[in-house]
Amino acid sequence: MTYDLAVIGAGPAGASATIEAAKAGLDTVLIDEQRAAGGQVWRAKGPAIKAAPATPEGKTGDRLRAALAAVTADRHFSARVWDIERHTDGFRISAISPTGALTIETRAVLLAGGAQERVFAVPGWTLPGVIGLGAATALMKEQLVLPGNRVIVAGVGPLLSFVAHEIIRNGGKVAAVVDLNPLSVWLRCLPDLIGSPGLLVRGAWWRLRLWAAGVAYFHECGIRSIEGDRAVSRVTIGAVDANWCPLGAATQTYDADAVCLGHGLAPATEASRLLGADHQYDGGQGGWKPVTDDVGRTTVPGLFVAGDGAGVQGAAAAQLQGRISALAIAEDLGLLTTREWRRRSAPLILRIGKAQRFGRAMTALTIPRPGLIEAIAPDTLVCRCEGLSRHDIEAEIRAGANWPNAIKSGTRCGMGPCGGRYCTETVTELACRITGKTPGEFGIPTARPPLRPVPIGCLSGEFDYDDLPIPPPAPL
């Protein structure tokens, strides 16, 4: 079937966007690897869950999912987008969804993957127990489940008083938060904060909650070194300088089955990567982003992207570029003249610039610096996938492998399960420091198909092995 308009991804932009596109009159079809809207934020509970205490977040997801419910448009959830591709009159987007394989074709594209989350490697990261902030985060929102009976939360960010105030909110122990940032750093935010009173005055609550269940909160720490035989069961800390580098050799030791480590988000660019689309490196907004203009169009004609696929800033934010962005499709596609997509869009674009600098505040507290790669030892895995340690990414560079797709083809790194989603960055930040380049200099490795793992036997179908078309052989 075509349609106007493929949206990829149902968080707070895709959903968003699928709603405004739907009442501008645009024929839309969204689809989602998760079973229902929301996205990681807006996590909707597991079928599972039959009860669970109201928050927030629950309650925005459910409004969302409600206002989705109330449109016309065509949804596929636990639906895995693998490749899409371009053709004269648009796109054509291959995905696996419950009930087979899915082929989609449509004049445009608007991407809304989101983020994904950074962990950078740290001694003993791969042992069992050890889980990222994000995963975390959805684990407890759709499971209600705990990642640990008594957990050390370590990295940088927002998400790590949100991730321990949950552990504590949901019967939970935590053993300590790590923050790589010294409370001045959070201090200097608070101009950008206080346009989001309700976020500003959540974040304190989160942190007033934790001082009075007794949670040590260190600054200006990190995690050296994480043990165990065969599951988590010491975590050793230790002071870190400006630049994030271990400083000295005081630290402290806690006990723990359960590590949640995390250092902020990135884009999610595999997609758009693939379709060929300008990128360009912005720190601030989480690294490398697409280029686009104000509205989410790419350097691609009929492909945007909005939410923090776009730029690292916030939900909010990104329910907003999401709504934006469908209006400028529906006028691209004819189906709304420029002084209606003027009036439907300004009040939009007046809410937008204060959730973008609450979202960009944060994500700036995650700027990748140099001494996160300090504390990783020379056999310490980088490339899980793969089973690459700093030592083997770093000869190779030393080889002579000064770019991204150099280094993935001498070693393989990042061509594993996860496409290079945990690996990219340290390898980045261990090239830039070898060969004294900047992550925009250094460059990202190229997409390519699948954009996700899928079974082989979803391609293939069901086939007759006597239908094959085998040639004779040669003869002799």
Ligand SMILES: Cc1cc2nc3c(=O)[nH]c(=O)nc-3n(C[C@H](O)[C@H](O)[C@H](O)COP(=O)(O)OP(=O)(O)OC[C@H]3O[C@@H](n4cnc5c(N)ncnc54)[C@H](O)[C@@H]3O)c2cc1C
Second form
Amino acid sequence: MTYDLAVIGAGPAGASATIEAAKAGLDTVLIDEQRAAGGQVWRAKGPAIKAAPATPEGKTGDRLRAALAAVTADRHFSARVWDIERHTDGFRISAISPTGALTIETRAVLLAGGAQERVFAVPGWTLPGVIGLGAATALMKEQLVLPGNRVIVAGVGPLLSFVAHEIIRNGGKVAAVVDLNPLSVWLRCLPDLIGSPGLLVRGAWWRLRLWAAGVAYFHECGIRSIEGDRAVSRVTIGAVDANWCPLGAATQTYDADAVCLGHGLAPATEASRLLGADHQYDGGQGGWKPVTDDVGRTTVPGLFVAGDGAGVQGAAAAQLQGRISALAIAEDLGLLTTREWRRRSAPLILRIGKAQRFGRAMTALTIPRPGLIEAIAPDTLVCRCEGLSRHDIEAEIRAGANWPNAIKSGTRCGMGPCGGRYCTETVTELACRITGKTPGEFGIPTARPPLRPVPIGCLSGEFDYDDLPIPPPAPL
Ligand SMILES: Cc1cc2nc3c(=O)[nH]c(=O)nc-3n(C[C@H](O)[C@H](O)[C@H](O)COP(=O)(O)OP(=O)(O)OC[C@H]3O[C@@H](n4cnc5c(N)ncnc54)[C@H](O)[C@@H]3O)c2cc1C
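Next, give the form predicted together with the ligand, keeping in mind that what was shown is the form predicted on its own.
All chains and molecules follow, beginning with the one already shown.
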């Protein structure tokens, strides 16, 4: 069977798009590598903690999951999409599901794969006990597991307060929150936040709870080093200037057994790059993102993108974008008249501006500044999968590798299991510093399958070694 629409990702964007598409009469299939819909922000609780009281995010996720269950659409959870090919009639999607390999034919694809964490290297960041801010939210929401017993929460952006608040709420201890931004930067974005009072009040509440719990919150400070023999045991912090460059001597050392570290989010573009869509650099939306029109149409016919994967703007905007894209796809495929598309999409388009304003203001807080690079020592690992230090990467750039694929083929940087998700941003900033290019001029590496690690058996299928044809020996 060929579907009208395959939606990849069941977060706010993808799940809402699936509901809207099914209501518009599209034969839709939804695929997500998580066990249930909800994405990163409204992640479903794991089976071991089903009885734990629901959080506000959990309740919103439950409503979304109930709405999804009420529509007719095929869905595959715990299924990882590892390849997408375009052919004359549409797309072929390859995924691995718990029941084995999955091949899906579809006329249109909506990519709703969300964002990926941006973590810039600091000395000691590869020690066990250091995890991303986003990963910490996943750990606590899905497993109710704390990142550590005494945690340093560091980096930039709104996840700082949220993660610290969740650690305290779940009974953990936060040694300190270390925010590269000054308080004034937060206050300056207040006018953009007032349009979404619910979210603004939640953010203020997290800060208040941290203050009431006596958690030290340092603005204009960054991590100088993370130390420990086999795992994190000490973290040293120090002041930074307006460019986040270390300023003066380190000020304080904390005993800690975990560090939650994050420098914002970047759109996950591996699938749109694999399909050859045009991309553009927009620091205010997390960096490289596919070029789209207002409804998420990319430059590849039949390929749409919605949510954080189209530019990081937060859950509220993602949800509306997903619905708008689904309606546009229904119109493109002839299931909705233009009049009906206008009638259904108009109220969504009216609401999206406010949501985008909030999300973009939060993303703007995390635009990388030069200090992130200054804090990396020459021997600090940048590409942890391939064991490459700052020195190794810079040597390759100075030897003439002045675009991403050249660095990749010269050093294997970005060719390990993470597929470049952890190192690409740092490498880009290092290269821009040396070459004088902007990130947009420097470019982004080519994406290749597999998009996710694939067991070799999935590619080869079932076979018996005895069936392998063995050519006759060559004559002597
Ligand atoms: C790690 C992380 C944690 C975050 N935590 C929070 C938070 O606590 N609070 C908050 O406000 N914002 C959080 N964010 C930001 C938040 O994700 C977004 O603003 C919002 O959820 C975006 O919605 P979305 O639908 O675009 O993407 P997401 O919610 O990220 O959903 C994308 C979905 O796509 C799926 N997916 C991606 N690639 C594939 C593939 N190849 N195969 C199958 N499935 C795939 C993922 O499993 C995921 O469920 C987090 C982001 C990240 C990266």
